[in-house]
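Presented below, as structure tokens, is a lone chain in the form predicted on its own.
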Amino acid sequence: MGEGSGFGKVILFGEHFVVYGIPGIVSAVDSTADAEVIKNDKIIKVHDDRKGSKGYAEKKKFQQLESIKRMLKKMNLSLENQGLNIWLGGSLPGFSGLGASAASSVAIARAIAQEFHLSFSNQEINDIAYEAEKAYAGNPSGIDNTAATFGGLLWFQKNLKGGPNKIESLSIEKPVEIIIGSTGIVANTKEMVKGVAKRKTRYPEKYDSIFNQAQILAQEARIAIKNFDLLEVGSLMDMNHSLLKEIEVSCKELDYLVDLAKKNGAFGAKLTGGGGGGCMTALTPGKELQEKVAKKIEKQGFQVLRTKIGVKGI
């Protein structure tokens, strides 16, 4: 049997930019999805025992399975007269914007490689889960399955040329407690994609200076996080928000939860991941505000994730 891991992550500052060369800044969370594979002589079947929003690996079950093909394309692998049994656990809920694909993708590529006997250091790893995301985000940055992978709170500079993305690690002062909270609503980040790209074709000027303005507020971010001026890193995830916002990849449900989590004391908070349903996330310092920000969210009928950021990669 082989066993794999792979890190949950939150996006801090650049989903959707990071698309178009924009540098993004993203953390591991504390929780895993984990996998097991053992090889068996009929089909690829996957247990999804992973808790989470009502239907989510029911709606993604087609996309996961494209994703493992295009692993063991990858991965020079074939499963003639062969097949596996995949089984995914793990303390990370499969919420969408948690980069619950991605994990689950680097957790089953270690896995696979492990019941094979292979060897891939963590960047094929990585290259490995990149192409697993393309059945699920259709032109993926790449920022997800590098959280995935790697952990730690990483800059991530998507290379448009083809060459490697530009990933460095970031120092920060210690870890720093964080709410997720789900809409519950399963979001298609395929579609969220596409959207940005037919909006920014369609108005060039408009989403040039937001563009440009999440570019700038990305740089600021790094200064912050650097000085580990909390208040400062609150406020500059909100204006990431309000330009998410501008792009049209929130909904009324992820606003409702950043604007709660606001009015309960959270430092800043914004959408995480492809938008369209899925997270938030909000910055709440100390175990005291991050439980009154979650118990004010889950009052209200909403599961939310406890957890950090600044955890330690591999």
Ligand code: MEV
Contents of the next structure:
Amino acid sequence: MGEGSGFGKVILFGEHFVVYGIPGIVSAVDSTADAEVIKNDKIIKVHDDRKGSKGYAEKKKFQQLESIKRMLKKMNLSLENQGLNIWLGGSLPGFSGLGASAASSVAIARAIAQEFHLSFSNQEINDIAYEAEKAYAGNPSGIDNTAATFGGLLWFQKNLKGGPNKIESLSIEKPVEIIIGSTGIVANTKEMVKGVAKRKTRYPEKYDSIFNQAQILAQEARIAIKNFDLLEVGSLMDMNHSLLKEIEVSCKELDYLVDLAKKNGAFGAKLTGGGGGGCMTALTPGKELQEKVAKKIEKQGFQVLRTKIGVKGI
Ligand code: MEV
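Can I get the form predicted together with ligand MEV as well, since the one above is the form predicted on its own?
All chains and molecules follow, beginning with the one already shown.
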């Protein structure tokens, strides 16, 4: 049997903009997707036991199968007359926006490699998971699989010329509490990314100006994180959410969760991931504030993950 894990992630700055080469900041969360793989003699069968949004596994089933086929191709593994039994579990819930697909791809890639006695570097696993991500996101930036592979707190910038992406590890004084609230809506990242591309072509001036602001925000956030200025980080997160609203990737449930978190003392809040449903994240330093904000959101019937950013990666 082969085993493997991948980190869940939360994008703190720059989702969608990263697809176009704008830098982003992403942190792994301290929850993982875990996979076990055993060869079988017929088909590829996935047993998805992850907890999370109702219908998540069902809705992602076809994209998941395509992602596994893409991985096998990238690994040069042809399964003639052979199949795989894959079990998925772990502490990372199957919420849209938490990088559940990338985390599961990394976990499965590592588990397949072990089952077939193949040795891949972490960068190779990252490249394999990037291929898999295309099934879920169409034209992914690579930020999700990078965070899922390496963990930690990262500065990410896609290389639009096809060379290696810029990936830098960011240091932070100490891990900081955040919460992640799920709208419960299973979002389709591929459609959200396509929608931005369409509107960006239709309204080039408006989008150029928003994208410039996103670039400045990411750079300012990097400095604020370095200075451990959490009020500034929070206020930049709020601004980032406004930009995401302007490019029409938020929705009323996400805006509601952002407002609720802010009203209850969060330093900053924004949607995280592809939007259109999925998750909101709020910066809630200290256990007490984290618990207060989490409870208020749970009281309204939403699921919440309490976690930290800035936990060390591999
Ligand atoms: C999804 O977690 C992040 C997006 O920016 C897509 C991507 O970067 O591949 C929406």
